[in-house]
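Below, in structure tokens: the form predicted alone, a single chain.
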Amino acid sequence: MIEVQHLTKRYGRVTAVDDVSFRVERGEILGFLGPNGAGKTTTMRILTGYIPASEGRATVAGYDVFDQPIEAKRRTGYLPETPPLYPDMTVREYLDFVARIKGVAAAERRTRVDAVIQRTHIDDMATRHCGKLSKGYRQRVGLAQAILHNPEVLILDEPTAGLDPKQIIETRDLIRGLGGDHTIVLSTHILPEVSQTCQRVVIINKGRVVAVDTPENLTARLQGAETLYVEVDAGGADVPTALTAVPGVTRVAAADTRPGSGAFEVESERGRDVRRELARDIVTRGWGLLELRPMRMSLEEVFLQVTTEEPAAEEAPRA
């Protein structure tokens, strides 16, 4: 639905995206994550024809970008960081507006427009003008301009910032309800955010693409090792030892400081289960098993290993 091949933007000198390739699937739901100035945005600009590329190519629902701007914009909704709202029209006249320019037909207007106000929780907010609205609201206004059209592809940036606990969740559960239907590229700093709506992810680093993949699978690969939290009830017994001789084992460390906790932080060799061979020896042992289950780093971890470069060494000094 959307595939992104080779895209760089240059200013002057500074090359903001550089060689990036991505694709995304029909009714997908793709985060988009980076830094601060990592290219995101200059990212989501090229792919909604708010700006050209320097090179490369983009389609979106097999439209170019470039070539045919007017069929791809037709096709997509975007919210950008800062909703483009008319602060002099209600939040229901700006929709209406937003509808004509659009292109939705005379008569299915006014349905769309009740539509979304509903969808994005809005109602209470229609008739009041939408430079009195709050940022949270204006967030939400913005969302609803974005799907007026019933888009294929929504393109949205921070869709959550601003929102208070309640909005986010309610704007996180609108987002999951749009994938299928739509094919959706979701940027956010709100890391957990890409864990609990996005089916996968794109990390971006200093303009180029530094990861791509399920977060689930990110944080396995990158780990290094399949691990397990375990924890048992051994009565002082040589716990390492003992499971350091299971099969497939390949180290054993307490995974908490206190004397006789029992948690141990045990891994295995890459891509073998051993979690059955350890449940049967600790048994088999009148040990208590008190907790088995993998262990993961987190999206944080992730993003914080492929986004941070390591310090260079230091030169050794000169005779």
Ligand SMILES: Nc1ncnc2c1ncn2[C@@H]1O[C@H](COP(=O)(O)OP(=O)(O)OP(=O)(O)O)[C@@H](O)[C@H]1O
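Numbering follows the first chain given and starts at 1. Heads up, when I say rigid core I mean the largest set of C-alphas that superpose within 1.5 Å between the two forms. These numbers were taken from a predicted model, which means no experiment stands behind them. What changes on going to the form predicted together with this ligand:
- Relative to the superposed rigid core, the position of the CA of Thr284 differs between these two forms by 2 Å or more.
- Once the rigid core is used as the reference frame, the Cα position of Arg57 differs between these two forms by less than 2 Å.
- Annotation: Cα of Asp273 displaced by at least 2 Å between these two forms, core superposition.
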Second form
Amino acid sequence: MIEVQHLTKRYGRVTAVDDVSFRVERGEILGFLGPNGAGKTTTMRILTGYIPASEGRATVAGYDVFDQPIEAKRRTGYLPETPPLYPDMTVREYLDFVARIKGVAAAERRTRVDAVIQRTHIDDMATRHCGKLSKGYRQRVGLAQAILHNPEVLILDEPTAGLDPKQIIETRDLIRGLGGDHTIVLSTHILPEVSQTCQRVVIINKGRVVAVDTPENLTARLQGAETLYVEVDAGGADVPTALTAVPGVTRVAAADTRPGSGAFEVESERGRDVRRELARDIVTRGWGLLELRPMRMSLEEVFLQVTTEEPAAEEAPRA
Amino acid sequence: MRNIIAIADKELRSYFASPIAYIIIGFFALPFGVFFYLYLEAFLRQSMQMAQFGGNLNVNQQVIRLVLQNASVIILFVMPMITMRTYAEEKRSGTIELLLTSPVTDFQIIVGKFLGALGLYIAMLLVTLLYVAILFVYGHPEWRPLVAAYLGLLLMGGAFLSVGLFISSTTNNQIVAGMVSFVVFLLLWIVGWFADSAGATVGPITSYLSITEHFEDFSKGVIDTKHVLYYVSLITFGLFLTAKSVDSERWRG
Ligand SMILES: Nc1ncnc2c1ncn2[C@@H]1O[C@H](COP(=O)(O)OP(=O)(O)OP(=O)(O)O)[C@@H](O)[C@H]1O
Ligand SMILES: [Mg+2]
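May I ask for the structure of the form predicted together with this ligand now, the form predicted alone having been displayed?
Every chain and every other molecule in the complex is listed next, the one we just looked at coming first.
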């Protein structure tokens, strides 16, 4: 549904997007994940036809965004980073205007506007001026505007930015509900968002695609260093020193900050399972093995790893 | 066409949604009224004297023409207020991103914005027609020269608006847009002053460039295609420059 091939965008000497390629299938929700300045907004602006690419091409719903911009735009809904609202218009007037320029037929306009007002829960604000809305409501009106003409493709730039926790959940539900009928690309640097809403993730850093996969696979694939959670009853003995001596173990750290606790995080070499050795060692020392399990890395750690493992990424911001 | 109307309609509404439209109309209608009153009074005094000697004066030449010539100067001051926000404000607030990612062409956006601004300008002219109506109540002015004069005002205003639209499209600061427009409009006006002193070759050129110079004949009630052509070309040129500016902005990001 969306096809991006070797997209590059340069601003003077800054390369904001560097040879980015990916595909999004019909009905899929794709997460675009990257730290500040990674090039998420720039890529989305190219996909929506707001700016042209320096190199490469992109098609949306089969139409080249550069050669057939009007056809592509007809099929695209876009929520920019800052919701594009006119402060002097009421929410309803605004949505009515958007419906007109998006080509919604006059006869359907009213029902469409009503439908998106319902769907994004902005009924209370329908007669309020856009300039007087809170950040969260501006974001929702922005979303309402994006889905107004029922486009096949939705490009959402940080759709949950500035929302309160309840609204975040509502918005994620809304986006998940839109998936299937719509093909969605959403950007975020909030990691749990991706695992909760997206079927696939593109991780981008400094303009380059670092990884493309499902959230589950990414977690598994990038689980380079295995981390185990170990809880022992050692009766006051020096556990870290003893466990570090086990072959394959690279690092042992207290998993609990309370002194005297027997919980530790044990890291081992990449791809090496040290559970058997570890258990044997603990038992032969006569300690009580209370718990031993692999720690599943959160996507947050995956992400940090991905962006910091790149050679050029030594100063990547810690998300 | 539907898109052009949608954008023109939105522009026009946005003027009237804020106090801007009323301030602009007031800025125009008040001085217009003052000039109108002064010239009318002078005219009445004169015609009273003339009547004693059996002569006759022409309302069109003595009142309407003079008032409208002065109006062209007021227009110069008011026009930057109409055009300064058009693009600059959309760029500052980011709403330009909505327009440029909607299935509408640059041409439709530009013409829509131009027509919206022209709509407000027409509203201004309609208010002044109320004054003119007074003349019809108390006298018998000819309506043909009046139509010509208003057509001239419309064309001249359109030319200002189109140039102002271009200037607004080059910045995201509406104050800058307003001030630059004002200076440019002023230059387009005073360049005609040098016509007499500029000599035989440069003189006609400066006089040709002057935007208000071309209004002279209209104010006398004469529609000369030469002048119509001048204004229409200027309008087209302004809109063309706007299109270029919007497009180059896109490439620069
Ligand atoms: N109009 C512009 N002119 C010059 N450089 C730009 C412009 N827009 C973006 N950039 C640069 O391009 C790079 C990518 O920016 P972009 O806005 O795409 O990042 P992002 O991933 O959306 O970041 P964020 O998470 O902060 O929104 C940045 O280095 C930025 O400074
Ligand atoms: Mg961004």
